[in-house]
Every structure is written in C-alpha cells, then in structure tokens.
Amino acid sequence: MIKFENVVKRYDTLTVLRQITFEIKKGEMVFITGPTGSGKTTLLKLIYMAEFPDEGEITVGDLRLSTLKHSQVPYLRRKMGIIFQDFKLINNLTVFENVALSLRIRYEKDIKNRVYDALKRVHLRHKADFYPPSLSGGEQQRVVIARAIASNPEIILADEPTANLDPNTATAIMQLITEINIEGTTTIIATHYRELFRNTWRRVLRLDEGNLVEKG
C-alpha cells in the first residue's frame, strides 16, 4: 500500500530524513515514533505530497509519486484522511460546514448523509451546528477524524492525534481510530507517546535524527 525506498528529504543544509526504506501492507496499523524533531511529521508530508523528498521513492498503491503530474495530486488525496495535530478547524464555519468542506472539494455526491453519518460514528452528530470554539479539545479532534473520514478514505494518517488531550480522552480517541483501522483502512499514526502503542501488538517505525532506527 505504501513504500518508501531510500527517501531523503532535506531542508537547505539540514537533513530531516536519511535513506529510509519501510513498507507498509493494505489494512495495516504502523506506528511512527521518534522525539519531537526527528521527521515524524515530515514523513506524514511526503506520503499526501505536501512535501516532496530530494533523492528516493515514495509509492502509494499504484501510484510512484515521482511521476504524478501536478493535475493528478487531487486524486492522490482522495485516498487519504488526514487528522492533523492542530485540527486545523475553521472557526466560523459549523461542525457540519467543516467536515462537508472536504468533501464539498473534491465533488463529493450525497454530502449531507455522509457528514452526518461520519458525525454520528464520532458520537457528536447532535453538536452538527455548533461551532468549533465551543468544543472541548477532544470533542475538536472527533471532528478532525470525522472530518477525515467522511469519504471513506483508503488511508488515515494522523499526526500527534491525542496530543494535549487528557489520558482518557486519548484513550477515546485510539479506540475510535482502532476501529475505523479494523474495518480495513491502512493508518499510520505519528506519535512521541510511547502508551499509544505499549502493549498494541502493532508495527512501529522508529526515527531518530532522521534515521530510520527500529523497525520493529
């Protein structure tokens, strides 16, 4: 579903990636781990081409990013949701505008019953005209998520997911990702939080200084 071969990836003289190489299967749960600074998230980029690596290949499914033309990026991302550490919520828009947006650009058809069964799935289908700011922190990432998955995306990356969330608020928030991972949708989570992934069973990727340390 995803490969990384010898992917590089500097900004000016600093490399944040050095010659990584993993692959990860359809339907898989892959933890990226690391401290903050070691390329967690720059490796997130490079997978939905917000950023793009200077030496390597990236693959995902039948797609060598090396080659997609810039027309063919859209198509790229609609196999994707994407949850991102700052939410990046639009705060006079209602939770129903934010999670329809996405699905608004990318010409979705039947967007009012996808919204709100996503919303349903993240238990706040009853705050659909609320607006962002007068949510809590976690009830802001449910919104991320179903924001994320409205379209029924062949992967989820998230990024620090449960960052600056209280312990069970996190442990909500896993759960659901958990969940939409055992349906079948490939999901690469980007975390420093060791407890995410204690005791998991799940493969995790580990980065230090941009290296690629651990597989395991």
Ligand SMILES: Nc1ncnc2c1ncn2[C@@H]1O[C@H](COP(=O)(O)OP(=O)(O)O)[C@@H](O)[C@H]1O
Given for the second form:
Amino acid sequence: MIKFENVVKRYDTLTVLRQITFEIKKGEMVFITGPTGSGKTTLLKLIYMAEFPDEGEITVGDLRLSTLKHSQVPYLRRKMGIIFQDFKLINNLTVFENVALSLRIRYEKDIKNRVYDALKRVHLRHKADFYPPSLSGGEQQRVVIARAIASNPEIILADEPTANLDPNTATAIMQLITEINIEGTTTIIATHYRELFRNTWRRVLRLDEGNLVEKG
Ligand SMILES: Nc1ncnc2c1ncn2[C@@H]1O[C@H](COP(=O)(O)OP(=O)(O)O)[C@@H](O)[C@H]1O
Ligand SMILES: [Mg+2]
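Starting from the form predicted alone above, please write out the structure of the form predicted in complex with this ligand.
To see the whole picture, the full complex is given below, headed by that same chain.
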C-alpha cells in the first residue's frame, strides 16, 4: 500500500532521511518512532506530498509519486486521512463544519450523515455545534480524528496523535485509532512517545540518524 525505495530527503545541507526503504501492507498498523528532529513528520509529509524526496521513489497504492502531476495531488490525498500534530482546526467554524470541510460530496444530506457518523464514532455527536476553542485537548483531538475518517480513507497518517494529552485520554485516542485500523484502514502513527507501542505486537520502525531500523 505504501512503499519507499531508497528515499533520500534533504533540507539544504541537512540530510534528514538517507536511503530509506520499507513497505507497509494494506491494512497494517505501523509505528514510526525516533527522537524529536529525527524526520518522522518529514516522512509523513513525503507520503501526502507536502514535501518531495531528493532521491528514490515512493508509491502509494497504484500511484508512483514521482510521476504524479500537481493536478493529481488531491486524488492522492483523498485516499488518506491526516491527523496533524497541531490539529489544524479552524476556530471560527463549528465542530460540524470542521469535519464537513474534509468532504467533497455533492449532496447536503450525505454530508450531514457522514459528518454525524464520524462524530458518533469519536463520541462527539453532542458537540457538533460547539467551536474548537471550547473543547478540551482530548476532544479537539477526537474532532481531528473525525475529520480524518469522515471520507472513509484507505490510509490514516497520524503525527504524534497523543501529544499534549493526559495518559488516560491518550489511551482512549489510541484505542480509537486501533479500532479504525481493525476495520481495514492502513495506519501509520509517528510518535516519539514509547508508551504508545511498548506492548504492541505491531511493527515499529525507528529513525536513527536518517536510517530506518526495524525493531523486534
Ligand atoms: N521545512 C523545513 N526546512 C528546513 N528544515 C526542516 C524543515 N522541516 C523539518 N526540518 C528539520 O528536519 C529535521 C526533521 O524534522 P521533523 O521531520 O519535523 O522531525 P520529527 O517529526 O521527527 O521531530 C529537523 O532537524 C528539522 O529541524
Ligand atoms: Mg514531528
């Protein structure tokens, strides 16, 4: 589903990723870890084409990203729901409107159903008409998850999904992401926080000085 082949990424003179090669199969859930500044966010950005590799090839589904035209990027992004580290919620839109923004469908009725379904999924149906600043951090993170899943994406990319959350809330968020994965969504979680994968049987890939090492 997602394949990196000898991917190199530099920012000017700083080489963040050196010849990274890995593959994530459809339906898998994989952790990408490594200390702050090791390139986790960069790796996710390469997948949704917010950054571009200097060398190598990335494939997402049947799309080879190096051959993708600028006009096809929205098509790529429709395959994925992105859980951004800094939420990127729009504070003067309601929870409902924030989730609806991720949908490109024509019929008003479908939009309503999809948004309410996604909000029910994250147990926030009752907060649909609230504005993000009036929600707790955990609730805002759940809105971000609802926005990511509303369009039924094939892939979820989550960047530090539990940053700034207390341990109980973090556990609940991880349960939610795991449930979504179990239903078939390929999931990548970037985190420097070891607790998230301490007891997992899933693959953990660690970035170490630009190299990717598989643990376990
Ligand atoms: N747009 C950018 N321009 C220059 N350097 C960047 C840019 N984005 C990230 N970096 C640098 O690349 C390295 C990896 O960053 P990042 O991918 O955000 O790591 P992580 O998510 O693991 O903390 C860091 O040293 C960071 O300062
Ligand atoms: Mg990061």
